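Only one chain is given next, in structure tokens, and it is the form predicted alone.
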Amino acid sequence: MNIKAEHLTLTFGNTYALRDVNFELSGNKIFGLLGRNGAGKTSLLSIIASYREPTIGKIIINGEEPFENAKIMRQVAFLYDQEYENESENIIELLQGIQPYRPNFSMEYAEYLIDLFKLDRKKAIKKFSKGMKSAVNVIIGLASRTPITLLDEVYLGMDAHFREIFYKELLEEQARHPRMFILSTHLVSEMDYLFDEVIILDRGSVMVHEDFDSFISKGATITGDGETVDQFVKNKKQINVQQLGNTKAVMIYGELTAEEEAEAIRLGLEISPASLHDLFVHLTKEDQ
């Protein structure tokens, strides 16, 4: 499968929630897409899975727009945050529901992920707790087994267990059935293992669209004496800098070449790599 986004602009009213984004998606990969509350998240989400038009620009997949296009629209799932209320059918008159419209749905698949997940078979989907419905969602996303989909967010309400039983399923699921998975989500540190691309939305606009292990080895927290950091980081760009006492701390993005390496090395100073997190948290700090 294939994404591409074309200068995609998306305004309510004087209010740019994308703002000329441009970015190709290719191969059944898991695609980890970030940004704050607001970065344009769930927009991007609902253009590509045809909820809504883009003001300016487009999205091509597989080489055609997919509004109102049903051959594409039935190959892309978006699934994301429900409360549910007003669902009166259990959770096998839901999934019977939605199984005419997706060809590759499994409904074995479902079933044992509802054990795995231990919802009530017979209770109203309305009357599950936050994290059971959270569950339905998971259950709906990998069992429709669509070639793109589109999960935001949709762990909310499930215990830290549970959580990890969805990373876990999710990675032997797309071991079985490979596809493309784009996952939204704030829980940047707990998930990031999943990601073997990120794209990173900073107030509508792409700041980063990288392979996992190239973003993450750009950067570096350098440790020291505090002049001798300084001097070291003069030309670094620097997005977080801690201080105790004549300790220096200060992390950097880009990467270092062999011989800065060992030039920190030989000055005395530690080089301890960032993780997804560091990088995500600071370089979309509202001072950058």
Second form
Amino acid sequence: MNIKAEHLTLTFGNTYALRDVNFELSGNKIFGLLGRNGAGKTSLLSIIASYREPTIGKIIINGEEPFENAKIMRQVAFLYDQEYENESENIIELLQGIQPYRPNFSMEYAEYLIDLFKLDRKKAIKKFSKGMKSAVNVIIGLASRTPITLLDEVYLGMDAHFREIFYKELLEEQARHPRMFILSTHLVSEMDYLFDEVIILDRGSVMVHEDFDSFISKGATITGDGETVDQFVKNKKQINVQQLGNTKAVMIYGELTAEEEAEAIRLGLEISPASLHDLFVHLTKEDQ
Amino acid sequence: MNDRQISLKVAKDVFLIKIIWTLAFLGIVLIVNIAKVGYAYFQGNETEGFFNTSFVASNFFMFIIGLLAIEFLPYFVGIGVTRKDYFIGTSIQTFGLALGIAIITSFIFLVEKFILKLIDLPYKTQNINELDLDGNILGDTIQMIILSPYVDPHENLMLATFILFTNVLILYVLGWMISSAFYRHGTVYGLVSVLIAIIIKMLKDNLLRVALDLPTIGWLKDIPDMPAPVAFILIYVIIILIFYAIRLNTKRVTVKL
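Moving on from the form predicted alone, kindly provide the form predicted in complex with its partner chain as a structure.
Below is the whole assembly, all chains and molecules, this chain first.
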């Protein structure tokens, strides 16, 4: 599968939800879509899922525009934090209604997931707790087995235990039936190990789109004597500074060469890797 | 499934949900009617009959479930169905539903007629077509919205069934048109669509009055005289135009999360 965004722009009046977004996603990978509230994550996903059209630019999926394109639309599943307030059907009835429209839907797998998340088969979905409703969205997303699956923070309502079950199941399902997942999230620290690639949206624009490992390798925290650290990082992009007494820790963004690493050791500085969470938080700070 | 199969599947799925609502609604109308027949029998009065009760109540019912038709759009787009297939499927089931109401009502009428004949209970003479318009704009408008031209099923059951079908069909699509206008364009255009729907309803009623050789009434009473088939064709042209307006409202609409 291939998704290409070309000069994608979405406005609401004078406000830009997306501003000239360009990227290309390829392969059966898990993409982490990160961004602060209002960064444009849901807007981007809703355009990919044909829920709306962009104001300017286009999305191309496998060489075709998806909007009102039956062939593409049936291959894209978009699950978001749905409330199911009026859903009087039980989980089985709901899934049976969806199954005929999704060519790869597996009811057998859905049944397995219902047991995994301990959902009551007979209870109306509107009576489910928030966590159970999140599990319903996850089950639809996984069991539909669409070549492109977009999960927009559907796991937020789950408790930590069920989120762990979901992460494990996602990786196992990806191994069994590889496809393109795009997961948008705020829970960066607990989900980072899932991502093959990372996209960070900031105020409607793509700030970062990189392979997870190469992105992570660009972040480091240099700790040591304040003056020595300042001297060492003066030509680097500094995204966070912490100081305690004479000890300073500066988080930098940008790869260190082997010579620079050797120099840091010679100067008695400590180099520690930055986590995706740290990079995300500090790169998307208001003052960056 | 190919595109055609998808729209037929949408039609079937929506129809199966709404026909259950419809049967429940007609069941309630039937229970009310049985109670009224029983009361009339023991009081020694005449009874109105099921057809009449259903004729008035079905208009309301179809208008309300027409208003709810837009609620199915987010569900279908969410499972990968295009707006076009949603529109085609919902349109097909609309005809099925209107036909279902008309046929079920007429069938129950025939059974009721047989039973009332057995127990020798007479039907009340109907005066639905004689509106009491007194120049009070609000009162006159409400009467014209609620009541549609009526054909007595005792005189011509086929025509009465067809008129019922036409009435409930147009009420459903007017409801769908209004809700799609609110969904697509917001409150102001939504309210404008309500006004347009009232005018369309009055125009349709007066065309029916012309076709049924009844005097025209209300705001649009000056429509020219024309042969009945022409009036019926015009009514169905109006229905097609309403479908077209719904399609325009939903063709590229943003699905709200």
